[in-house]
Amino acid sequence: MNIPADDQSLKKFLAYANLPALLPAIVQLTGDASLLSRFRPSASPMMGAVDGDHSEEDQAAIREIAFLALKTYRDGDGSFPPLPSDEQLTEMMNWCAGETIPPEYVPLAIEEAALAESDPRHFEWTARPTDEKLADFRVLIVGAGFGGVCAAIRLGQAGIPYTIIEKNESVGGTWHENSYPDLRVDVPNHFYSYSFEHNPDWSDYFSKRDELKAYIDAVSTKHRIDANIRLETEVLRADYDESNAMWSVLVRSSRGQEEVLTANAVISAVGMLNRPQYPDIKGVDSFDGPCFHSSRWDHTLDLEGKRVGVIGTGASAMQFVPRVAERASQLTVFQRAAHWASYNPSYRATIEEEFKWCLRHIPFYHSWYRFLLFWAGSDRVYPVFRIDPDWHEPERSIGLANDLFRQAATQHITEQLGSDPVLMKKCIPDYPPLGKRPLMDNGWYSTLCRENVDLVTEGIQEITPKGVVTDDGTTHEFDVLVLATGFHAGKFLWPMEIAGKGGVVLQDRWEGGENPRAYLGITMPDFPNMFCLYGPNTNPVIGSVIYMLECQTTYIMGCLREMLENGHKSIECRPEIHDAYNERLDAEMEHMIWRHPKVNSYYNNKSGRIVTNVPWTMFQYWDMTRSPDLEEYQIE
């Protein structure tokens, strides 16, 4: 930590520090927990809210305390006191969040916010196998997005040989494949990142695609992932050989060369949003002009002065439509269903250099800021998604917290649309908020008010060489057509063919791929030594997918530890454990907003079952995946 010798500079930097994160950091730096009782807790756990809802007098006092503590640290020997006790950490969490947090969250906070000096999730052996034994064990990872890279890092720490198979020419997963205008993350960056690789230099609170891609590139390079990856190679099929407990994996390079690789274990990290879904519309291939899926954006195309049609109004469209509208002469957006979008003043805000300095140089500050974002953006808002059975207006919302969200979102939409009755009717959804993917307004509503923008809610009859014909018989002519129609989110591990014990095919087990199930979203009976990252029912509608991936990786590494330390050939989830878990999951899902009768989205399969989302709190899922219960497995 480099604290400036110039006291005025130090004071200048501290003026930009987020107080709810700053004071716990100073308490941890000094070991003086009495500081917490001198000031009331914050009431505003928000990114970018530097004052924490404190009075000007308290703000000045907290910053002066921090100034003196950092001066002492700067002029001292650079040592830190021991990690506070669990009781002290609970008090610090409560102060940071401005509300009472259950004390069982302490070990989670230590891990997720990296409150300790070392990485608590760093893989450690109980009894390290010999080098020869490790060299004979190989893991094959499918996919080099955030999940695959995380698994590779932990395998590397353990000394377990691995190979990543990646179909693209670079790491990054969805952040490599998608590059449409103004693509950015919708979870705060300082939480949407690895717990063991903090980045104090994000440009924005919600950074754009190129910066996220650069982050995963840098992490991959730091941990030497490049030496163990085969790019532009795709997995076609994987077969389990019961006689030797090995997987045979058929891969094909971009040049068409096929090869069979063998592995003791396979980790699927293919993600959920990487196979574009093209619309089932008559004539979709007949359009004469440029026509492409939003995830395959044509950057060679200049949209200046063009008539552009966009089919779809989901997360991707909500981000790129405002930018396209600035260049197109006419933009027509075809909407099948309206979406709720909330407003966040930090969504497009740039981070000041002084704030970055605080993250970079104040001991423990980055960790407490990350914890603040974790709590404010995950379990704290869980009740908004949970159905209150006694709620008196179940058609419009599912409970008080959900209804308050609806009111705020409706007010924002009304303000943005200027109470235009036609647009209001088109833009206010008829289902409770958050029933579909939560979206953030990126200038969407104000864009719909532009003279060169039309929002069409008529159904599409067909696509012709000249444009789109809607159900009312109107022909809309375009120069360019963009398909913002999402992904095959519910087709987990597709289109790979995976055959387990007895030749059972996973997609058949999953009823043609329509009903995917896995224990903890990670492992399935009859598929020994195969693990999923971001598998069925692990999509965190609240929180960060990277958080989930780290939880899953920890669990998988626990399974591999058991195999290697005890000389086992295979580990396989027991069917009754798998089935009981999914029964509990489905029962829990009935209490969640996604099962509301007015809600249908890519979360659901054809029968209405939720196959993507996790119904548990972030704490509950972390607790379930801390380590495998070996009684739940058949081990040979």
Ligand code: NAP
Contents of the next structure:
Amino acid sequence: MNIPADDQSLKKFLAYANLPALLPAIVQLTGDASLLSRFRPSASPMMGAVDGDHSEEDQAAIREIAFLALKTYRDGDGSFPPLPSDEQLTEMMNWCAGETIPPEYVPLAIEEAALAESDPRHFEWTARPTDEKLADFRVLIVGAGFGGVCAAIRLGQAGIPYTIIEKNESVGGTWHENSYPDLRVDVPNHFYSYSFEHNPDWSDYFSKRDELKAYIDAVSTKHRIDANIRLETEVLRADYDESNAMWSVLVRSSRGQEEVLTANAVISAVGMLNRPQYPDIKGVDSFDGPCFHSSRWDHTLDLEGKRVGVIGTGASAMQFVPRVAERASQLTVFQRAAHWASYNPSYRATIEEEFKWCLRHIPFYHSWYRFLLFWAGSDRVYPVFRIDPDWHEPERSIGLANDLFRQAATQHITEQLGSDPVLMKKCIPDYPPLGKRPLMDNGWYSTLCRENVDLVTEGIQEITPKGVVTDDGTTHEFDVLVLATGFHAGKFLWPMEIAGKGGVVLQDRWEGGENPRAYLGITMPDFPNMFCLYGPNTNPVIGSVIYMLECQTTYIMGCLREMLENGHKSIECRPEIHDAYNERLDAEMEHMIWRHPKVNSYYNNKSGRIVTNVPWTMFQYWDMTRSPDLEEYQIE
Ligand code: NAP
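And the form predicted together with the named molecule, for comparison with the form predicted alone?
All chains and molecules follow, beginning with the one already shown.
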């Protein structure tokens, strides 16, 4: 890494550096841990709080230390000291986050933030099988979103032949399919990206859809995924043949051609928010004008001057409604339940070039910035989602941290809508915050105050050719109707038909698809050599899904390593291990906000069981998935 800046420019760039990330980076660059004790630890570990709440004097001193260290590095031989000891790294993490982080997080930080090398999760064999053995083995991946691409990269590193079957015409999964106005990620981008493909060039802290799509395109090209992918082809069913431990997979191309492919192992990477859920409202197909789901946005339509109706107020509507309101003559939003949305000043902010320069050129800085976001956006906020059994107001919140969140969000809504008591009443949810998917205010409340916008909370009776009839008998007429009604999140691996040992059908095993379960969200008894990415109970409401996908991929690669190095033909989760895990998981779930009696969302199935979310901390899940415990598997 070189530092392409003269002294003056270097000082200019450093003025934009995030200090909580900068000082640990400089400690790692110089090997001088004593720098940490010269300043008190940072506070407010947020992406916007670049000063870490340090006094102006300390800020200047830290920047001067960084300047001198980087100047020395720039003019030197470019070598780095060895990775600090675990003890020192713990101190660095604590200083960066401004609080005590257990030392167990050190190996996780080394991996997730790539503190020591660019790809610590690079696949390595213990004893590499022969080329013939590898050539004889074939993995089929279903889906080329962030999960499928991650698995493909690791298989490529291992030299294991694979094919991705992708129903769309391009990679990207959700970031390919969704393209509605103002779509952007709402997890900080320097954390919501692969640990092994840092991108210092994100334009925004929460980048827009096209940039995410360009990122996954570029990563796929770099890792030569294109050579092993069949686009516009869908997997219809998969059957396990016990006699040879092979999967037969029926696929159909967009031209209707069917074919059966065989594979030793199948990795499902079909995502959780992929199949649009159209509302079960009477007359939904009868509307005369254009009517489409938010994930199938019709870009041929100009909404200028149109009367638009939107059903749904979740994360998708939160993002596109403000943009639609700017064009439509009249916009009516139908809300079934209010959602909590909080304010984040960085949400729509762009990143200054100087900040990008720091990410690109200051050794270890990108990694420490990622670590900061990881910590601040996951395990640090985990307690906000945990029910405190002694909390005195369980109706409105679930504990002190959750109540403070409620107060801040309520204050924000009051600032936005305080002068309109009717809107206030409609917009303050009656359940504790974070019970449903947390949202970020994208100008939602100010949009509701516009003259041309109506928020309707009456129930919907039916959809007619002219519009929507509500329970009070009013007909709301529209030119265009948008269904922002979400996805079949709880129907894992659906609508694929999958039959395992003895012909047992996965959706039957899952009680008609209602009760999906897997060990670690990855493996299922009776379905040998089949692995899930983003399977049941792996949705990280507190963290990043890419983090989870990487953990799962590491685990799956561990299973494949075992099979190939030892000549096993099948690996299958033991039922008692699977069942005990799910019992522990359900018990843990009782402590989480999503089980609050007032909360109902796509997280739960009809009987109230949470089937999508992971109840563990990011650390716990990482620890469980570092490598498979072979005792837990039946191996043949
Ligand atoms: P969603 O969160 O499931 O919201 C669906 C909305 O439609 C809810 O307001 C729901 O009301 C309403 N609805 C569903 N069926 C209805 C019916 N029959 N009648 C009336 N209203 C109905 O879906 P989404 O907004 O598409 O978001 C899905 C998930 O995708 C998010 O939770 C998030 O994980 C992800 N996402 C992420 C981003 C991002 O990162 N930027 C952006 C968009 C989406 P109730 O609340 O009453 O159920």
